[in-house]
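First, one chain by itself in structure tokens, the form predicted on its own.
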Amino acid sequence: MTHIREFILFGVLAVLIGILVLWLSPVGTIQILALASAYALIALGLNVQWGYGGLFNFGVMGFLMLGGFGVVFASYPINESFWGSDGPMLLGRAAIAAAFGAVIIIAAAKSEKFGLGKRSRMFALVVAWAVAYIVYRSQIDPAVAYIEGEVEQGFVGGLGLHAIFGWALGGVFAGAVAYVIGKICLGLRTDYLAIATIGIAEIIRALIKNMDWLTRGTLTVSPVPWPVPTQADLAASGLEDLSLITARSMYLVLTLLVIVVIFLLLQRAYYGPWGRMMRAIRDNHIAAGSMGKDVKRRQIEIFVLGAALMGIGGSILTTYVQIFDPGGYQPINHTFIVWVMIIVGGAGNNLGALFGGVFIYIVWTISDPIAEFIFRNLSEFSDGMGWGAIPDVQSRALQMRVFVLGLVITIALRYAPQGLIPERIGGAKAED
């Protein structure tokens, strides 16, 4: 029965996608499902995280923008006048420092090794942040002034390599990341997780938008090269008529090739041993340390490898649009929508999340040209009844996307509450 609705739900989206080829044109839906394939790639890390370990964060926007400045800072070109310059010693200066500061605090962390008590440990470690502190400013201040004063283009650039190292960085940059979140964070009650999560994403989201000198911040940096020909290397190569779709068609296999690849790896994981155990410990972690299970590291194991997975799909999608916006990125377009596409496709289930993933950035998409459309007719007739015209249509018409989105989720929460492909164990849906 199961198999029957996941027949019958992708038949569903792939009529969608038909009627979008015809009312779009093929080059305006590939496009939407381009940037809908990215979104099912995060939303597959987050199925990962919530899903498979019952990890709930609430800041993916955080992990999608270092995906989006790991592309950027492995594959926009080399700024020669940075490195012809003083820049790259300050900033090595500022790396020694850095070194030097985590050093300190390490040491101060590990004193009671050397004797120390727990008051003596905390006055130790205080000291220690403190002096990394003030250690690490008195370098990178200096390098920071420098560098936007004096280099051309006020950052440090790129390393010119190729995107698909980009998408690559993106994910170590989010595991990274993710992995100090999660020896800090996770052991918290679900609620604090989130309310952590939450702040955490807000960080990266101020650091990123402010450290100029490596990510140029809100003057966005642009054009971020793409992982295949462009429109406009088609055109110029005599593919000038047919440049725009053949570039994002193109961009659109690659996408759904690491889609692809990262599905059958999940789904090999998640029905075999390792699966097996971080489904017991997101059922009772409890019981699955009593048998000997390393709770807390199998809960970053899992919530690096959700983070990574989203530190990709964040990559792809700063590569498809070509720019990066720290200004851009907000929590209800990166992270409720990727919420959103997880409960309505099924957590615990690949395949849910990445119908989730389409479904839900295509309503997304469409829900703004036709509610505009139905707010323009009413707004007409309105007007010839003598009631007056609907003041501001495009505007208002933006904002029903986030009416459709709850009323989407109300009525999955009601008549789907597992989702409309719910997960299945040993081949049979759970229970409720």
Contents of the next structure:
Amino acid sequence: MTHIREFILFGVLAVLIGILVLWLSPVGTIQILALASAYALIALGLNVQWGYGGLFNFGVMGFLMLGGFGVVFASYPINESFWGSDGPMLLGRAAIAAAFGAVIIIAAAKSEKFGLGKRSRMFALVVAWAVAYIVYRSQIDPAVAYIEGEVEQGFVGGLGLHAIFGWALGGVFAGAVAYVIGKICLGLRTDYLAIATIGIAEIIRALIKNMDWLTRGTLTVSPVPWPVPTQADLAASGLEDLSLITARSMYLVLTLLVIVVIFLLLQRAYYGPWGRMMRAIRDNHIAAGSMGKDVKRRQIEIFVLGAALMGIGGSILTTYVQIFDPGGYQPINHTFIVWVMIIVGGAGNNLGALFGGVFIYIVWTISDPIAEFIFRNLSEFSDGMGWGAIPDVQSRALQMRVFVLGLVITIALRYAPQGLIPERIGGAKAED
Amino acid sequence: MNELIFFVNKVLVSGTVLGSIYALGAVGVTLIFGILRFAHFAHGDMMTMGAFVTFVLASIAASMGIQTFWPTGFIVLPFAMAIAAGLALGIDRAFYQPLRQRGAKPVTLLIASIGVTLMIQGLIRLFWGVEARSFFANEPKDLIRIEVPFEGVRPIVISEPQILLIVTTVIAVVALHLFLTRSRLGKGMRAMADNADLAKVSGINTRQVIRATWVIAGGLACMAGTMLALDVTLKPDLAFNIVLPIFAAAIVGGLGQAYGAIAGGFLIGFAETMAVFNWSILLRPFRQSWPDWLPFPADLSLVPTEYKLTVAFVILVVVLLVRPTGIFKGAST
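In place of the form predicted on its own, the structure of the form predicted in complex with its partner chain is requested.
Below, the chain from earlier opens the complete complex, with every other chain and molecule after it.
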């Protein structure tokens, strides 16, 4: 079992980081690394779903948003104005309405036990959904209008807990939603699952963006508290020049700690009986089913696990930038880039996912200044030749990285479909 | 009567316009799925690319001083469609064909199409920036008012690009129908969509069928993108945002079934416009005779406007769960 390839690749990564330290600055590099480690965690989550389980999740963005919302809800200071108003009572009524709706929908779904035929069950289900929707809207609409209009800040606020709890809650939210999605969708064929998850992620985005009473929507929430002392705290306690680098380093150490723990646990699980069972289900779920494995339940399990990791990663991202902006989430930056990470890194290999996560994030970040540098020179060149300068150099250069991302995917698929660090099975490389 | 006209303007006209765009896009998606067996996510950006090709040609035509009764973008559309079809063939040659020949799984092709999406988007923004452009910078965008034969009633308003869109959609659908049912190549396409191996052993030139598929899909994508850009404005994310409703339309109609995709497109288009329409407007004429004990509803729209696109996704997910083969299972083609 040789690990030369891994050593070389991680060596390249270390050299790349060294260049960044010299070229940018230590402070800037730590920022990139902190965000890159959050993405590495998200890539691990997708690797669990796609690499271990073969589940095609194109809704990564939705889980990142749920994670971001989770950390805001847990760690943002308590909004006294909301808890002292009629808001909780109105929301309680809406919750009761929602529970009532859920009960009648479940009753309709189980109505064959009351002796209803297939057609009348379908009819009962549709009616139940309609009634539940009307009842819920009749209660939630006044509550929303009240909270958005009367309460200070216009939303329910947070729970004022420590940010670490927020990360955990982000994972729990993402996992819980993934459970529901998994229950509904995991029976679908691969490409249908891809389309369904994209659709669901867009629904989650629309909800979080427009439920101003809960998430403050496009008004954005900031500042989201840090789990470690921030620069301002450190500066106040006497660390003048070193406050920024110390604060960011502490944050980076914390995220690295989270990643190391999760990585070790995942590796143990992967090389244990659980991991072998998952690969068996991925490679041939019919055979695995005939060996007595509960395929559907295991797939839901792995979907929830991966989504929870994505949620934690998403909350780490939100905490770091200290602002939760639902309008800032885009499929390119939050879904497709994660796919590039595990395709380049190597699906089915946790080291590959980590490598891909950090490497692609760095490439994504630095391709912007590099493209701008090239464009400025091109612009000066064409200006010097009398062809005129290129207008809007900066915004155009920014778009280059989208192109680079697409190029990387297609090249990787064509020339290294296994990724740079392919999946290892029993010490040998996988055949396909 | 004014309320009814409002309904026609807001629901019938915009539903038809939206439905035509979705239908044109969904036909391409569904043909590619039927022949090549993968979900082609780059289709939205092929629409945008087609619109930009048209824009370039229209600018060239305008600089040559060509001015007609029709919008210039519409005049150059056939040439743009030919170029877009060529580009689609080139994309297939460069990115999908090598993967196909390696025997890659459909999922790999799907991921590759995401890569193609990103590349097209990057290139478009690189060359044209991110701002919105209009095809009607130098010529007027005619609004056509259809008077209704009643006193004091507002006219039905429809713009010239919208009429052109609906007419071209009808023509494209009829042409596609004739192609699929009458021509040798079209019959070959249907055969290959049904069973690729069987089509191959019965002597159908599958490579030619694949090329024809890309030509048709690229041309229709260019048409849809251009008509959309004529109706609204030309932006780099013009069609990326509607690629999911298009997929919803294709799936609702049953992936691989051209007629289903057309029906699905109109179904999704009307569902979106009807879901956000405020139905209480239709109740206003009865306000005088409205019973006192019942409060007059001010807002009867099914979902708030900001959730308009979500309607398509909900329909998509529900159809996938309840009837994954689409509602037109068993239709021919």
